[in-house]
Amino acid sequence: MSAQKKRNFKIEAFKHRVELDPNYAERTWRVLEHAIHEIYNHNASGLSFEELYRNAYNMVLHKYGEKLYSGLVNTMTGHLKEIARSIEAAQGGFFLEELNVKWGDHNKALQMIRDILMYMDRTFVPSNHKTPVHELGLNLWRDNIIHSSKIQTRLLDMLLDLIHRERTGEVINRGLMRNITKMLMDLGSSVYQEDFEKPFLGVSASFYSVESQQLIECCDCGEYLRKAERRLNEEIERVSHYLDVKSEVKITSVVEGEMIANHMQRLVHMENSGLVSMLVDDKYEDLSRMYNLFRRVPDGLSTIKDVMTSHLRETGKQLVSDPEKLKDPVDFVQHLLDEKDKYDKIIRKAFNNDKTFQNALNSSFEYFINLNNRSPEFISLYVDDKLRKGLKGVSEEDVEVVLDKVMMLFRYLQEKDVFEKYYKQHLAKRLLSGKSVSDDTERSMIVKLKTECGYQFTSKLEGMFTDMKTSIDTMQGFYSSQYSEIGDGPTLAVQVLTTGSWPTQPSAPCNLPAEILVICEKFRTFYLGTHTGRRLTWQTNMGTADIKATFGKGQKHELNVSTYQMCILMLYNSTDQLTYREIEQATEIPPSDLKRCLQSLACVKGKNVLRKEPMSKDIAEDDAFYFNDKFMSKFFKVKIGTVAAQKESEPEKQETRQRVEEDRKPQIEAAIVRIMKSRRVLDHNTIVTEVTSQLQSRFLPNPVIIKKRIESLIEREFLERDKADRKLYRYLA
């Protein structure tokens, strides 16, 4: 099938001549002209609008349209003329009333017009490309009055006045000032903006430079914050009332340069109520107003975190220099944890959470607790001093709590591996004394520690506990093997530790007392039989005893001390007096040890089992110890703790600094070759940097230690320096 042809159709004027009345256009205009001044003259009511209506079509229809259209722009020209005489000759607070009153007339007017005139505006306005009548009754409005000489300066001045005086606490006509502003914004953006907005932007900018100014000599920062802030609502009030919406974002970044901008560094800085001020005194509601007032501006929350990040790293380092602080490891770290809850609550409560300020929170503790170099001792000690006894009665959660805490600071250590040292040792100690809170949270910390830092930084620790476990078994086994037929003499409870897990030190065996010397070898017997291969070392200077005491009048306690406490008192059973020299030699326990197990065998009161003279608290080579006969207690069972030397001492902490140093070597070298295994050649500073990423989660290697170890592994043949460019190693598969 063939596609029909598409038609179209064309409706057409009568082809023959039609006779017209030679005077019908100036008689039809007339007839128009007169309507647009009843309707200016508010007389409409007696008009046919059927009737304008064809009369306007037919001057269109027969190409009279031009002639209607200029007729129109002067009739309403002259019109608006008079109407803007009436307007200048408003006095005072009538101007804009009677110009509110007029806006609205014409605007009737137009509408009126507009309906009488839609054919000419439909048909001759596009093809002659000319202004719709609505468009250029606006326009006709603009030109006449608006931008009329003596209207113009008039009608933006009382504006601006009217907008000061509200801004200084009067109150104004705001449904006034709304259809006058919106007469402006219906006349054209361009009209509003120049006419209007641009003045007012500049005004206004003046106004909160002065006043600005004066707030900031007379008020504190937080009544000056409070101040901006109301402002800053004001004028986005002012807004939803009476102004474009569009100028919300131009009128709020006037006052926030004026009020805040210009004034930042002022503000922050100002004395006794600065930010500095706010953040020592807590003071969420304006530490939050300023960040919110703050971040309004380029570089306020900047500003903001510099000053919070310069005054943390002072105090911080205050904190962890200060003698007095130091002098307690558990109070030291306990400031930490509750400066870092302060810091916290601000972020949260006042700084709206935010990343940028928790970074800066973070990377300042990082900071100043990695300029104290046994900040690793101090937080273990506390971690130590918590699961002894400082959780007793703590629910689960609070107790999760407290661990999450010092998890927090633990991660802020750039060395990581000395505390492990450290809590190994304290671990080792909760697990030997039995002084440990419970099982269950010794594993959490653990748990924590492995999540952290992966498991070969807890399979040692996790050794620990498998030890003690194993050890039960073995006992059981002991107890009912016929090595245990030992009448009445003393029973024994022995822990065998793993040498690789545990961190003992070997310490110099002391002299045993013949009883205990006689169980001793035969659990050695018992054990070497039952398992081939191992060696067994007494570790004198960890273990603990119950012995049995009487003292004069027949009065006996049990005594719970460590076993160089009982060496020392079970000398006690062949005389009543020894002099220091003669102890240290019957018992071989190593003189740092000895004095201060004699210091709390004779002079803690209410332990003291033995009499010194010269009585006095330190320990002399010359001094005299004596069974105490009038030793008195209360409790049957007595404790005597050895004098703590809760802190390392300088020698001691030496050792610690010089094991952790060794145990690096060989992590360094493995993480060298592993690199250089991958890459095959590399240059120096290149491996420095890569060994330095690897290893930072346990430590942060020195680089000229790293350079030692790459010579280390030269001389043993897994490296080679390149023999053109000595700066670059290669690997010796």
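For the two forms, the rigid core is made up of the largest set of C-alpha atoms that agree within 1.5 Å on superposition. Positions refer to the first chain, counted from 1. Predicted model only: the values in this text are computed from it and were never measured. First, how it differs from the form predicted together with the partner chain.
- In a rigid-core overlay of the protein, Asn573 has its C-alpha displaced by at least 2 Å between these two forms.
- With the core superposed, Gln111 shows a C-alpha displacement below 2 Å between these two forms.
- Superposition of the core reveals a Cα shift of less than 2 Å for Glu271 between these two forms.
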Second form
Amino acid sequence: MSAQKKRNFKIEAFKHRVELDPNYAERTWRVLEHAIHEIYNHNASGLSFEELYRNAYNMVLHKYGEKLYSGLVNTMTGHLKEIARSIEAAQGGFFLEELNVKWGDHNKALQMIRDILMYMDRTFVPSNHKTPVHELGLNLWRDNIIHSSKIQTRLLDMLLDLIHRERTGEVINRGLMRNITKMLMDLGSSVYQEDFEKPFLGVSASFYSVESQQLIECCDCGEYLRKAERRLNEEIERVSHYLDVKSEVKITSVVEGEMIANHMQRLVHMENSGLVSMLVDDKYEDLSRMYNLFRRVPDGLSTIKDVMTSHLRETGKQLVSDPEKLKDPVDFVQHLLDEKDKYDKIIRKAFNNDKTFQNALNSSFEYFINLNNRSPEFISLYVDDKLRKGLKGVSEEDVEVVLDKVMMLFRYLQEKDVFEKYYKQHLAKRLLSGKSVSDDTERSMIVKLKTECGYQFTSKLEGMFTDMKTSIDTMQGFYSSQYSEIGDGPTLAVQVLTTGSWPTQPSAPCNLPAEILVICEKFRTFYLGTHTGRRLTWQTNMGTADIKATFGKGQKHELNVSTYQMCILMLYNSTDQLTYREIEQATEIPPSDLKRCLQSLACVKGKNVLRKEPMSKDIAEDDAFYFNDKFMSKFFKVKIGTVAAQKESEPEKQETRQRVEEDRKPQIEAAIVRIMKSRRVLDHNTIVTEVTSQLQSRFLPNPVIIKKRIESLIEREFLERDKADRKLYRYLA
Amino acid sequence: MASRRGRIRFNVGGKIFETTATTLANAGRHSMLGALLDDSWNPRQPVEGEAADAEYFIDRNPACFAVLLDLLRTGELHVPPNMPEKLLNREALFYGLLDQVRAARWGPFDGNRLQLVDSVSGRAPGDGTAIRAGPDGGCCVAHGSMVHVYDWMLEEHRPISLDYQQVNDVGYIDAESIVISARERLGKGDGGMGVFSSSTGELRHRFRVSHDNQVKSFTAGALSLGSSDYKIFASCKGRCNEYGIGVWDQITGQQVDFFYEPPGCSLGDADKLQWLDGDKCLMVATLFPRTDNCFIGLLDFRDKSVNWSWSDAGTSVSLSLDEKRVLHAIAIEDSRSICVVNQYDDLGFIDLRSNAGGVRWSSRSKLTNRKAPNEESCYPKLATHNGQLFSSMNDGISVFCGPEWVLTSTLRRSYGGSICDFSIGGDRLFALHSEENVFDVWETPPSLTI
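Next, report the structure of the form predicted together with the partner chain; the form predicted on its own has already been given.
Whole complex next, starting from this chain.
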């Protein structure tokens, strides 16, 4: 060591900092630039990825990132300009092919360039806020190719022309189309939208505007809708094949607007093929198509709904006011039910069970059923008909179906109390004459009414059933206790009816024959013996009797007659001839009923057990009646019905109506008192609306009647007018 | 050049490695190794037999390559003791494997399994303002008018300098962007809030406050970054009593709302803002010593109302020395309560379900040895993470778990003085000491597959 020191050997420091070869950056870049050229020229096989990556890494590491990045931009731009020239040079149809091929090349090259410059992408690009290599490549392609003036318009025209050709039936290369639109999407949604989608939508709008104009002139509604639907499906298919999924909403809205919304009114009202004729002819397929197409545009469904509603109301109005139809109530109701079924089916099959359509249907029915104030009566008659005979041999489920349909009509009725009145009458007749087909069905109907209108509505109807049942028990008790005393006299069947539950009119009882009176008295003592404190009155106008009669040649018949008729015939046990006045005196049957009875006994062919002098159709007060010796019938049992209209006659109708009005009064008054009790002070209009809303489940009260009831309540000092404000009423507790 | 059996041979800096295509697939296509093996760089399939001899040459450090290849094979990172971390990170960056290295380095955060992995000393003297954890494992430390930024490798980036404006609070929008709120200096018209790049430290955006369409200068205090709807909340003090909470959009940077301070609630001076995702409202806490009367409230911005509030204004009638002051607060949404801490490091809870309820203190004094009276201490801070509650106290951090908040762990280090602030994020916990400018990094070791 010391020797060396002596030699005074000195190691000098380098005079300058260690520097890289000044040409280093330039040289490295040349290598990379060359590689980029080779990649674009499909000549990359000779390149070493490791070497290129290392070179790019070193450039970034030695702070030449900026040089590398700007070099990349310049080189790539140069190549893209060259590509643009070759695309521009492509002839006609090869233009798109060339563009597609070059786009594929560029993507592949871009991928490889990005691989080489990966390190720059990771470090230099984010910290210097540069665009990453891949995005840069797309942006340069967009600026140099797609937005080049010679390519931009040509590309757009070409795409739109191809789509137009496909619309007119030609087959185009969809794969190529898909690649090109995919390229536009890859370049960013704004490129796709601005450079393709917007013009595409514009061209489509004018195309469909022209086409729809032509179609509507020459096609009927169904045909037009079929074509519109096909166009719509074509566009959806087009989107799925080669456009962006987001375009679907836009292009369909263009087609919808041009083909449907613009012609909506004309289509719906088209003569002989529009909505009304579709409804009339039950064209489910066309209706369904119309529904599905119109649903797509604003106000589409409401247009259909409005037209359907007005058509329904029109036809319904004709139906309920047609005097022909009014002759047969059963037929009338059946028509209503058929109409309802028809539209239910249309809504179910074609209108997708749309709630708003169902509501429209219901409101239309409600509207026109109540146009005819006999609807409640007719519906009750329809039920009566079904329950008397119509449902024989029909399974229980089908019965339920019929009843449910009737209930549906019932729901539309505003005057439900009128229905109740008639239903009670008809039910009473059925029960008393034993004509009801099935007890179960009757009860099922009552249950339905109960669920619909509540306990109050049906309590009397149920009372009627209870009466029938207790009557059977009473009669059994009567006969078992009195069996020995009765002997072989006439048999009596009594139905004890609670006053109030049944629609009976007080009528003076007629004079019963002595034979009957005896047993009636026995029953009276028996009944009052078991039920003290009750009163029995005989409703002779409602009973029936089976009597045995022997005629001239000894032939015997059993006659099924009403109580009145029985009374008349019993008179002939002692004589063969009686005048009208004699009969009237002996029986004390009310004249109108007597005339009807005599008419059915003497004037109906095949059932004329009496003979009238003089022979005529009508009964006069000075007629004479003879026992008809020559009565003949091939049946042993002969049923002699009373001549009576099933439908109510005009005066009866008036009477029923009056009774209904009478019944409503206490209901209205009760409602007023209920309301006033809770509110204490209220003005007139509010009372009227509240009363209406409380009672509308049963009937629609008339405001004039409400006013009268209020006045009556004021008279009776339930209410008073406010002293200061005459419009206000006060409740007096 | 994949051989028949999918074997691949590398020559890295002269050392031969053999591995399989399956192992290398773990690197991903967007790594150097993925690109190297991609078909576009290997256009022709080699003739069979030739394949066995072919190898890829990479001019890099073989030792580091061995570690990284092992990471690709097993998903675990084992660094030999003699290999500097910087070296490994540099090599990982070259291969594009830095994300894999980061993911293998530490596991999901668990307060009871934390290990001290590093203590980083800064240049500034002690007394930092705040430390905030970034979403990727980095952090930033505010000192006076400077914010020092560290990435997840704990490499310091260029510091953010605010030209002598006092920094009040900082927060991360994402790993790349930091929001800083600063105090306005008299007569300068500066202050306010800005977004800075965490890598370069440059200003990207300044948040403005306008009242009646006039842009005003202001002092921004506490910050809160709503995670679900990309909003930034800040307590603001304007010149003309425009106190309240400003709201900005993280993406557009525009002011979207301003909640003016209603009487009785001090919002402009708030110490702590916290966005509650479940309730869609903001917790605002203004605490001692900034005010004499602590106020905590929940603000609903939809109808500009204070949903819930608590204040000790009424209760502190007897100003005894032993009075418990609320010094920090944090809302715990899961248990519907707000946790507070006082000067004796006692934890207290306020029920969010009832208005005007009191603080339920749970004394901790017995559990911990009280600090020596002459030692300089810092105000305690609170934080929550995944149902665990953290509370700083002197030179340690306590971890509480379970519905009863039982003390389960204590994190303590011997030097640096007491902890003035700490923050949890990116699966790490950072604790800043007040006496020396040192911050500790705690992380959960990766769970090894056995």
